[in-house]
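In structure tokens, one chain follows: the form predicted alone.
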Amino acid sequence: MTEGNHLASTRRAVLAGAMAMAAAPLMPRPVAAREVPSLAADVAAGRLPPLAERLPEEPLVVQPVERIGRYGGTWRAGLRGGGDTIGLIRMLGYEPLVAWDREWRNVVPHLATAWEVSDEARVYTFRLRRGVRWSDGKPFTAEDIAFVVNDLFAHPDWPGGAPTWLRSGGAGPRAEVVDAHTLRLVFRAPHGLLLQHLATGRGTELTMYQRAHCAQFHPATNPNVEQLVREGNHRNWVALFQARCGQVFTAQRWQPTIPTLNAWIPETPYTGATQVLNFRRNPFYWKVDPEGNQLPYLDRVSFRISDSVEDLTLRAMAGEIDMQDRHIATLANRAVFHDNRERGGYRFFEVVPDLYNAVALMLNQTHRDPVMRSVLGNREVRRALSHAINRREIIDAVFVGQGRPWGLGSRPESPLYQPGVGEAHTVFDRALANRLLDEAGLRNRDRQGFRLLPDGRRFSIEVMIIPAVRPEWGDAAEMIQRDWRQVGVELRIATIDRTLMEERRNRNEFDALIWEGSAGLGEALQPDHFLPSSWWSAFGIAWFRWVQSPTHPDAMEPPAHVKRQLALYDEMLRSADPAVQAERMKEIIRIASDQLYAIGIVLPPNGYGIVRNTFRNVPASMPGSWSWPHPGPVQTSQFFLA
């Protein structure tokens, strides 16, 4: 779920909902100005091309956040285990065809040129940068997309088939080569929101696999794969093809031995056992500065590993980070930073988080209990809940002041945001919530002054939460309860861990749960919140059951104002218009909001990252946010030291 681009005498998508704009013209080739300091005795010797034979005749020329940079250098990070894949892609793996500006406001030509949609949004044609080639100098062209679309997401052995955002019409698109620099995505019914995934970090799993290097391990291309299964003790020729090549969010692609699109090769495979992760530059990288030096400006990037988030801020304190927020980047470790940054050496950059809410607390509305079902389906008792919660006084002693009290809606950030959208049901009104609550029938109360159901039972609600991802939500929990408490309501908090906590929603065997309020940025890229449309949509899970297949025995049909933002979202699906888009997710979030999908506790505040006072090239402020995942978008490629 996504956004759109420009219409131009044929449609252009771009981003969600309110912006629009044309592909960028393309920049002409600068005249490369040297040679890589670090590269030059290997092209000296003949084991590298020279400058101009690696360079792509159509290179990204990408524009320095302050200026040209220099040469050499190590941008030292850190990493949490053995698993932290996704800080990878965010740092180093962000070259998926399309993408988004610096601002997250249209998506722009990468690895892809141009692009035309038809008016149905069904069919996407893409002109691909010529030139291009991967880390071991063999060319990139439409046969490696079309390769990973028909040959491994297309294939009945690949696990899931084709990826949730590149379905349309229950299946993914067909590639078609039209040549070597031209392809085209026909898909079964529109896709109008194409483009915003693409440019996600879930757009580089298209862009990851070099067909020359992967076919080897793929039956369609090699008849002796077998052989290779049994020689390398694999289950099957999906196993080895994934230890081989990789999946996108698994550390197996994070190996020297894959050829890459990337800026930097990894220099030793990313496991459990590594302790330090070292990266080497692409000599055949393809952006350039306006001057026409080849990126990166870094040699290297070292990320030193550890499972102590405590190890990896000490570490930063100390100055042995260049340039990081994820894992570090804490509340509570503002002040910290704050009181350290002359000793450390190093300043803060913003975060704008995606987030519309820090606590997000969703009662199920599709509960197996159909009492329980009827009172937390009720809107009036949701209103009534929300009213009892005293938001400021949670910010103070939860958050430390900061934020403000906020339910369900966009950030105001966003270009979806819409005033009194998000502030809607906040406001502390205890008479008022006693008075919804009794009005629902809920006048009845135990001896301890809890309220009764309508079959005599005590009101009592049971909320999953899991600390180890928000130490926060158990304190906002406690101080819920506590409020919950005043009106009559029993809050009991469940203390679980991931597993068992999505294992019990996915059977919708819960009342409710907290997470963090996804997407007030972004959002018809990740609607969960907004309308049942993932097992993240714990208000309504057997509602998503219903959307997926309607015969499910656990299948509940919607109400009408459910249909009704299902309808809206497939009205976005089939337009490529960015006001069209934008109208339709507009209406889907008022619906949500008024209905209370997510009875939300806080508007995170900005968070913050800290870089080296030598570390340049880093913007003063950026999104944060998966599908704007952060820093990719700002081309780390163009980071330097001073």
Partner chain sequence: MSAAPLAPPVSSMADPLATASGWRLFWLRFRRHRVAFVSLWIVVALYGVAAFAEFLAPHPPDRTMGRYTYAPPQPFGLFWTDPTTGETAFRPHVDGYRVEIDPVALRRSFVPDATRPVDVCLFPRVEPYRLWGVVPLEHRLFGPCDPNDPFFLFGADRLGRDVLSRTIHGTRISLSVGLIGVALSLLLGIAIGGAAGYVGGALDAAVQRVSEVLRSLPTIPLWLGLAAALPREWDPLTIYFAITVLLSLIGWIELARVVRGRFLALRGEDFVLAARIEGMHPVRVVMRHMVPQVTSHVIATATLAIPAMILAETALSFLGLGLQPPLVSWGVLLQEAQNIRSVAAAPWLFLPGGAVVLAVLCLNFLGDGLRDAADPYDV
The other form holds:
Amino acid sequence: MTEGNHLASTRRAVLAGAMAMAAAPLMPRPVAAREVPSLAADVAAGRLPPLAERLPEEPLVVQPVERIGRYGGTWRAGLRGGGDTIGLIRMLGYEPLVAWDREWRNVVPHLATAWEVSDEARVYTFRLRRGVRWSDGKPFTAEDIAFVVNDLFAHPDWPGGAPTWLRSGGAGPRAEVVDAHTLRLVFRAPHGLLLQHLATGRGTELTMYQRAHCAQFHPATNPNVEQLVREGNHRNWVALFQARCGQVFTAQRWQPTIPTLNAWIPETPYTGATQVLNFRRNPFYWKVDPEGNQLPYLDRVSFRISDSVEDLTLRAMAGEIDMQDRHIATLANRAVFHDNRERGGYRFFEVVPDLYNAVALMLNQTHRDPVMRSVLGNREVRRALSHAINRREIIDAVFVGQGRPWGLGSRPESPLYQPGVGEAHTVFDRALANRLLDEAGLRNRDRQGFRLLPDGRRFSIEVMIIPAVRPEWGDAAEMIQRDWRQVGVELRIATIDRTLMEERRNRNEFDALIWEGSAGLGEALQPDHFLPSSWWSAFGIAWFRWVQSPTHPDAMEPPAHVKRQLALYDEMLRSADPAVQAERMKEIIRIASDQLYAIGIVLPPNGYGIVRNTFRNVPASMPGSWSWPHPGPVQTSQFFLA
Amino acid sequence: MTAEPILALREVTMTFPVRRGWLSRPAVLRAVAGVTLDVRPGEVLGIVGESGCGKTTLGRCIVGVHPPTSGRILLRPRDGGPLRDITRRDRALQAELARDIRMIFQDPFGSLNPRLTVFDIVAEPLRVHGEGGDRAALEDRVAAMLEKVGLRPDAMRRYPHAFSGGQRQRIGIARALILGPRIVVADEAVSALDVSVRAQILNLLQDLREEMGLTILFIGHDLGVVRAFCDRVAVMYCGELVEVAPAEELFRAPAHPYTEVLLSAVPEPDPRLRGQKRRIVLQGEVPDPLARPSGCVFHPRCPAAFDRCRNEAPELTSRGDGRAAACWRHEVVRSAA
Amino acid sequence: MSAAPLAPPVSSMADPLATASGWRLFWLRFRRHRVAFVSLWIVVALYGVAAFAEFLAPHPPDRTMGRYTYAPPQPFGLFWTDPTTGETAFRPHVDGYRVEIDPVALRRSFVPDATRPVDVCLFPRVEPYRLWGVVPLEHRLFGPCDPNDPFFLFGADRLGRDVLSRTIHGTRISLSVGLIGVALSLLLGIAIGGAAGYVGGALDAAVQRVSEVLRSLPTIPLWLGLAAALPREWDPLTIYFAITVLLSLIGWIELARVVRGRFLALRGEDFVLAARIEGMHPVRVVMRHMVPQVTSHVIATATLAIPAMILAETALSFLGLGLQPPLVSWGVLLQEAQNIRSVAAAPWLFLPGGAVVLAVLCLNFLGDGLRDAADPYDV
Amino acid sequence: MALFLLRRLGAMVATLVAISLIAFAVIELPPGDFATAYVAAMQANGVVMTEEEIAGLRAAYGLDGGLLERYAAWIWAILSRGDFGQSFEWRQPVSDLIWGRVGMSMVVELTALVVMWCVALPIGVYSAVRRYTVGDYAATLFGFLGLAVPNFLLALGLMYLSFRLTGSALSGLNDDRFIDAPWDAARIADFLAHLWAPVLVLATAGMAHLIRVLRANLLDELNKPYVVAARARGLPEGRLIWKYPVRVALNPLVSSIGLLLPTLISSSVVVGVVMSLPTAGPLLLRALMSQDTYLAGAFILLMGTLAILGTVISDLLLALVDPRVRHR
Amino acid sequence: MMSEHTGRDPVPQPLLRVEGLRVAFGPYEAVRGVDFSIAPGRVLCLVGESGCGKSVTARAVMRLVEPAGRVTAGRILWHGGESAEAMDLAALDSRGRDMRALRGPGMAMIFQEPMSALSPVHTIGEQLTEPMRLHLGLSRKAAEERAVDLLARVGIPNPRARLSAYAFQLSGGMRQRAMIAIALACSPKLLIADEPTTALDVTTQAQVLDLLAELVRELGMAMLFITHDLGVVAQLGDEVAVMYLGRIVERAPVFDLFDRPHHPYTQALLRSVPSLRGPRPRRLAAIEGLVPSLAALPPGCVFHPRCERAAAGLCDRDDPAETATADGLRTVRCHRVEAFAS
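Based on the form predicted alone presented above, generate the structure block for the form predicted together with the partner chain.
Every chain and every other molecule in the complex is listed next, the one we just looked at coming first.
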């Protein structure tokens, strides 16, 4: 059993992408590594064990993007005020059991070196990397993960229980510690997408708690926990636990006192009072470059916390930010960043968004009002409305001419891309639109020229938008409004608060909404625009209700094509074979596109980020998503300052 | 001389709570302290005293600006029936009384609403009391009234700021008299005017009084004017009446030491009197109204005070000849007589 | 008796001022303030612009010309010299654009090009529209003779919308926010302050206390909280009125303070006393004798409150809590402009800010002038 | 004086209770709670949360109690233990979060106040004494311009200008390297080098009001007999103006400091957000947006308290400088 | 009490001589050519109704009408300086050093309302010592000592404690005494009193008048006393100048004036003052008509519309010149002065 291979004993195991990881399997155990210069003094003074004792027996060898780097330097970037923990996870905290490769094609070994999946994808067995140490030098074992799964997620007091992505059949798994380096997760129902989910940002939740440290705050392992709760003036042990050990999305997990597997350790706790969040290198980090140099190259990370995007933008332009795309890389800023490249001494890198569309207008096909339901549920009406939109003009005006007309379908960069699907129903053809609407029984018009519903009311659609999230939506909506006016359909734009939008959506009290079209690369992980799978499946909230519970008063039985999709998805979950999953997913997307679950406008142009010229090993292009939590899978530990 | 009073004050007292800043608890200021006084029909009764003596407050109690804290105010009805208690007035009664008892104010600038024309100002009582009919009728009455007070009828189209002080006071008089009242309270009505104009206004009031049979309460501090204008004079000190007497008598032979002091202080327009006139120099200051002296209020400054004055407060007692004074010395005189 | 008058009395029957009403005197005093007088006319003009926005703006506010995103302002000229012949003729025009596309920066640059004039007409025929949503019209005051030509005197925004037209349309909401807000404040302020000042006593004390609390509260958090509490399903116009009401909730305090102070002073005035002795109904006393005295002063205070509301609206919009597109207000326009990109490359997007400054400035001068005229020695 | 203080304090407590009620109500008014706001924020980052997770969140934050109940608990904790509760977002005691920020705010705002006075005073006096001269108009125009330009525009412009001229963004109150450093001379120097910009923005905005009130007050006083009387005693004009009418005209302004403070605090929210200052504003805005009840509540309560304290202090100041107030 | 100084005494060398003084406020002339002079130890009373220009005249002497008003013509000759040459104050810069140096040691002023003429926020002591330290160069301590003496001199009890009192803490009479003390701080040669007793009650007025008379006698200073009350004039004045509409219509020693007023305005004025003596008049004598506005002065003699004896064709046409009696002690501005001056 060599590193990177699967547990070879069972050929029935599904091969999950480890083979694709280019260099890793072939890499011999690196030798003759140098000590990290900035740690040399500590090692010499005996405060730190020598490198060989810090590195695992089988360190993860990271292939640098450009070249072997050199040690030293600080990575400066910015965080938004308010716990910008997502950004931290992406940049510093992506250390899951299994990870994505840089191309977002395959799941590759990370903290787990190999895994086996049982039939029907119910039982997963992971082989953990040997000798990996937490930042306090304690070994990382299967017990650490079992603690999270069994003692936290399965504990009745733990808020929310196991996270959704870890559930199947409505419950989380049971963790079995086979030996110190072998862990088994046993699910109640098939969970074919587990590996992919593990490789997303949320997958890191399993590897963020050191049992030895966190058990102090758990009633099962520390009988005196009540006393600590009282002393710390906490509500209960969970609050105590989260305060001292953190929780995946809270700022509290970024404390110097919490042992971590990350490349850098915070120097001060991340709190609301923090102005600059500084990290120093983790001397026990478990990755090396091909020459055996312990990563990370960069000694420090320094994140300025700013409440003003403009402030961050100016800092980036002034060359005070080394690498970043988050918050600052807006469409509008591109030109100014371009102009200040020399002044700031930076270059651009490309970020391919995990979006199939920048503007996805979803019509509520399960409208509470039967007349509206029959009209919006009519595929021909939706086609008409799609053809009525002059996408080119919107792209010109709103998207600086970037991107092409697009409906619903995977991005060309996606493995699931199917020619013609994304382009379907996107031709601007006002005559066709009018004809289709006439044929759909919407021939009558009122004095202002608007079409009337069969019951005599005006055919008027209110669309909920939150321009605060994407300013383009408001602009696009205004242009769609004009286009639809031309075919006699009224669009009313409701600028709305997010909370309220979600409330109305979940109560199924809305006509339409605009959101971005997710996902365009990681379709299977976030399929809500392709079939009724979550509250974000706004095209058929009542169908989703039905999927959840057919007896729910708000539930509506979906039509045949939806049921077909649900069946396909079920097949997908039962198989952990990526090839099978890909085929099923493609068909689901084809149906969704054909049924116009969302009327899309434009295939989003690629985003960008800026990186200082001296800041190396940043790929020229990377996907951008929470499912592929960029730049995490690039392996930020191999960034260096030339 | 002892005609039935048209207006009678019985032990009228008016106090105000005074808060002197944040520290002290509210004190009680006795602006008017137990004034009893009869006003006879058709007379001009002068009320004199230095500033702060309560004469203005007394006048305001009578016209109904504020009800007295205690005591009674009685008014003889128009038909001459028995005196009617008008101490407490609701708005209806106030409106009714506003026909009988009216007021002329001191400040010819502040007493006329600068935003209204003279017509509006003078006609307002008519309108409030529902008299006068339509606009033309109102204009006729206002014009007649204006002529009566010596203004040209076309003045009614102008605003108060277009008039001099004397003219404004005429407007104020017109407003006071247009309802044909019986009693007019003139509160320092000529104090703000220049000498030459003051005489005009006083003469005008004199004429109108005779013509309309008015009873006038003339509140003032200029003793010369009071002497010239009033039939009877009441002298106030520290909220109390210290002397009441027919004008001639009072100026000839003041019965109360304070009256004497007042008279002696008036600068006479005759240089020959320089050094001849006996000037009584008062000790100290007017007492703080919040800390009234015991006994006779005037005793700390009185040149003729004796022991009794310090301990007992003298009542205002009549001497029988229409004169009354609140002074133990006067008491002595009376008992001697 | 006041201090001996230093200046001689000037009014007499012969004086032309003699028959002037209080309002006329007010006006005459006001006219002496030259800056305020000029400001008055600018403010009147601004409100005129607000009233006739549809007619005055060369384009509808939401008209996008996708080809002209971020087009800079075009210079306007009355005479045009033909570059080929060198002849100069009267031809009102703006310079057209030469477009340069930079594919890396994802940007089109526009350079005004004098050789391609866009003819400008008075009363050009345009697509039919309705003034105030009522009066059907087919012409605007001015604009390009050919409606398809670019015509951006203030430049264009990120959607190729005419900033001038949007600014003109924004005038309507921005100025009316102030006006309506102040009207509501006035209503509240006069009612509350008037009652407190006239009745006095416990009511006065209560009002004093409440307004002290409200004044002590930093307004932005209050507005933030309240603005966040507005039901978002309301349509933009309702939100607009709600925001106005919110602004006025704070605005009344100052007005109430002024009114109360004046009423307290007026209550002791002899002419009010005279009216009260008359047995007049208190409401009539207040309406006839007290309110007219405070109006000019209140108008001045109200005028000074309008700019504060305009600024408050822009600040709220800036924080994302005020009015939202598709409504067009100056605040909304500035909110869209408030990024480095605009500062750096499209500074004309801040021209609505110029409008804010102009309006606020003029309203302040006007208010100051009015106040001086109402009461030369009062703060 | 002692009695006055007591009464003033009593009134202050009553006002504070009112403020705390308002603060709490305002934060609780918007639909939804922290959980919904949190879920929405996660959603924006692509993290989808389920109903169970949300319910778990609510339970964890104690958002399931009644409004009054929570208010009572909150206010009781503050009064009994000085415990402002926990910030939902930061899972930290609120008191750990706010003091530093509020302190920084006070530094910025008080500096702005001082600058405002130092500039407004001479300008106000000048424009009153030289009424209707070019200088008066210029001063007035300057003051009004400061008032008319929205704060955020000024801040934004200043930041960009600084970027163009010096190549560095003008934001924050310290360079990164000083932020966790002790307050030594170097840090203070750096602090002052950053402080001027927000102070400038804040001061220009408030100055007009000060100038205008001072000018009006002074115009009122300039014609008073006591000024003529002082002149009749042969005092030099400059000394006379500053000693007599200015002194009297300042008194009402002294009492207005307290009222200026809430305004300053408000505008510093906006400036703080634009210029990314470590002041209360940005955190408050965040807290309000994310419905972090106790954090926002504590901020509003604290700002209200400071404002009221400001009023009390300025009342005392007034008593100090104005004998008419002192001796009554 | 003070019968010694009467108008009959030979007139000493004047301290101040005003010639043809004119003061304008904008387009209106409030003072239209006024002449008078005051000698040390003498009291000149300037009498007239409100708006006649008496206050303006007094302030113009101290050059305190600027900038609202302006001395447009005339000379204000000051003989109080070191040199024999008279100094023309009208030619000085009203805010200049020379003028300032004169205020305080040369001339001082007391005002009608002591409350508003005293600074509300400075102590009496501060305002009292200020001119001494400024003009006499006294130390704070010396100034305070002198201030205590002065306060005692003007009859303020417990003077040392009063130094730290504020104006609002004193009664009206005390305030006026304090005001007088401040005026006397630098021992002025000329005291200008602008209606100092008008705002006071009669009893207090009497005290203040006595005090002023005493001071003039003791200190030998000259006093220009502005009043509208002829009773006050009769008590205090050595000489009287009656003003009407910006001009002195009659000037005479006090006994002459009260005995035999020449100008019809003076006569009417005297008649309209009610006396406490003699028979009670049935009616008061009034001057009919109104004081014309400065904006619309009648032609000819400005008093002619109200004058009982105005002669048509003369008084309504020609402005009367000032005529002096043979002894030069008296001047009258009336066309028909011979016709009735008996």
